[in-house]
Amino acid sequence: MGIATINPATGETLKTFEPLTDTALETKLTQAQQAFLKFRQTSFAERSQWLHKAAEILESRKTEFGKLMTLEMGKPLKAAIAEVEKCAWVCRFYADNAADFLADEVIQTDASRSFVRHQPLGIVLAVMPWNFPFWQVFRFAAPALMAGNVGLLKHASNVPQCALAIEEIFALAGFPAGVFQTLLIEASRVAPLMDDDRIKAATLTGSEPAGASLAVAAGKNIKKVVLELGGSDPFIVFPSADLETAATTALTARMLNNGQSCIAAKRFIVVGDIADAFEQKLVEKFKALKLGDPMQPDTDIGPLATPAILNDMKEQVARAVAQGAKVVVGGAAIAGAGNFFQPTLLTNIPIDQPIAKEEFFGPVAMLFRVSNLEAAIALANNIPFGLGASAWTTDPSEQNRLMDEIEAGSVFINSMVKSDPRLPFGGTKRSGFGRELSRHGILEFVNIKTIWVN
């Protein structure tokens, strides 16, 4: 697929873009490096002012940007507008807190003065996905720019207008020219960029193969990289939980972004004799969802982003059935224009089959039944991923066991997994490494310099 806007609700190609030539790419790299040498000297107060302005632009034009997201990748408009609002939040969070996060840290030693100073690295390359085309970028850019770095964005090829709009936002907010630029290039040109000495680090949110490719290129050049990759998050429900609240949240957690979210609840693990009741509630809620035009306010589920993802869903569900799974609701693509797939619930999945450990990147959930806490934890951990986990219980001892023993970057008790600027976000195992957001996120792309004065 080339760099293009293709409406996933209709399949219509709306706009195409020519990739940057090698000469144009070199010009952008040169401009970024020259911008960094000046931008690193700006004050936190100046950067904060510009980032607050970016937040104002986002909020004043949130419907416009929301429609652009929906047009390019298909999420319901109401969710797209909420995404823009969250981007404004992360901008304000770092505008208000970066100076404190990066203040000199005095440490008493036998020196007359010793402290830690945090300084920017330079150009940071961001390789970002289409599923949250604004949020994924802003959660990187807000801390990176506040730290004094400059950003180069290689966005997914199906959201080029989102990528260009984000570049425009930073320019209109007052950031100096070259501080944040979009690179309209093919994925094959990302790894070679890591050979360029001017690029000091990279961050990627995306698939495991894409993350591995960037990590290899960064490792060859001894460069820092942060990876946030796939997940197959467990959603564990215990007998003490409020089943109605848990089931309602389960629906939201699975169908967020038309099911195309790395931190979506993808495996429902139900403990004990509540399984039948919980399954019935899910079936009713899945059946009540309205599929259709994502621009309409009453649409719950829009199209999948690309025909390839639609084909993946069809193929995965077919393999699940072949390996013993039962389709309780849904299970098929919608005939006609657009990349629509029915909300689907699978049960009776043999836990020793390969499909039980795969990530479904669409509106498909798997439901497993287990007898006790130990079995729930074992099944939750029996995957190569470790991004997030949600567990529902009012028993303090069960809560403590889950907090300690679930192998994930985050564990949410009686709530769905979500990212929050105030808390670190990231995974373990094959879900990646490094952290975004909070103070931990801004420290990923600075030189943590020890200063010793006798």
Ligand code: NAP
The other form holds:
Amino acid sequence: MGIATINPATGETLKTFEPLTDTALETKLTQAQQAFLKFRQTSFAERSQWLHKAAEILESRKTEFGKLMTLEMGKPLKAAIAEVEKCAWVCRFYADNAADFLADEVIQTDASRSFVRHQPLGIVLAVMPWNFPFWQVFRFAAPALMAGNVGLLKHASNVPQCALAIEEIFALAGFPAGVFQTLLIEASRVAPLMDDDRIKAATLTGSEPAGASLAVAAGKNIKKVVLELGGSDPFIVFPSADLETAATTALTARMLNNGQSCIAAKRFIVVGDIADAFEQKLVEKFKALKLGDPMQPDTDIGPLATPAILNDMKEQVARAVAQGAKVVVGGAAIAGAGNFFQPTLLTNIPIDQPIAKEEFFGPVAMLFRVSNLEAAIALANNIPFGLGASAWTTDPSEQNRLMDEIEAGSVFINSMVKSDPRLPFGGTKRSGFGRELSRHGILEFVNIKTIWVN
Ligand code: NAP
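Here we have the form predicted on its own; I need the corresponding form predicted together with this ligand.
So here's everything in the complex, that chain up top.
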């Protein structure tokens, strides 16, 4: 697929883009490196002022940016506008807190003075996915720029106008030229970029193959990399839970972003004899969802971002059925233009079948029945991923076991998994490594320099 805006609701190609030539790419790299040498000298106060301005631009143009996201990747407009607001939040969060996060850290030793100083690394390459086309970029860029790094963005090929809009926002906010640039390049040109000495580190949010490819290139060059990859998060419901609240949240947690979220609840694990009632509630809620034009305010589910994802859903559901799953609701694509797939609930999936361990990146949920806490934890952990987990119980001893024993980057009790600028975000196992957001996120791309003075 080339670099293009293709409306996923209609299949219409609206705009195509030529990838950067090698010469143009070199010019951008040179500009980024020159920008870094000056930008690293700017104060936190200056960077904070620019980032606050970026937040203002985001808020004042949130409908315009929201429409751009919806046009390019199909998320419902109200969710797209909320995403722009969240980007303003992360900008303000780091604009207000970065100086404290990166202040010299005094450590008493037998030196007359010893402390840690945090310094920027240089150019950081960010490889980003289309599913949250603004949020994924801003949650990288806000801390990275506040730390004094400069950013180069290789965004997904289906959201080029979002990528260019983000570059424009940083420029309009007052960041010096070259501090944040978009590279319209193909995925195949990412790994070779890691050989360039001027690029000091990289971050990638996306699939396992893409993450592994970048990590190999970074490893070969001894460069830092942060990976935010896939997941198949469990959503575990115990008998003590408020079933209606759990089911309503389950719907949101699975269907957010037309089902295309890394931290979506993808496997519902229901404990004990509440399973039938919970399943019934999910079925009713799935059936009530309104599919359609994502630009309309009453649409709950829009199209999948690309025809390839639609094909993945068809193929995965067919494989699930072949491996023993029962389709309780949905299960098929919607005929006609656009990449629409019905909200789908699968049950009776044998837990030892490969499909039980796969990620469905669309509006398809799997529901499993288990008899007790031990079985729930074992099933929750029985996947290669470890991104997030949501568990619903009011029993403190069950809560503690879940916090301790679930293998994931986060455990949310009586809440859906969500990202929040104040809290670290990331995964374990094949969901990746490193953290974004909070103080942990800004520390990923700094040199933690030890100073000793006798
Ligand atoms: P993807 O194909 O990996 O694309 C993500 C980005 O990587 C795009 O910019 C893509 O560029 C680029 N890319 C693809 N192959 C590459 C390669 N070999 N080397 C370097 N860059 C490469 O991911 P996707 O399928 O669009 O996104 C879905 C996956 O991302 C899911 O598994 C989801 O769970 C995960 N995800 C994780 C998080 C998280 O925070 N953990 C957040 C969102 C999504 P092109 O578009 O040009 O191919």
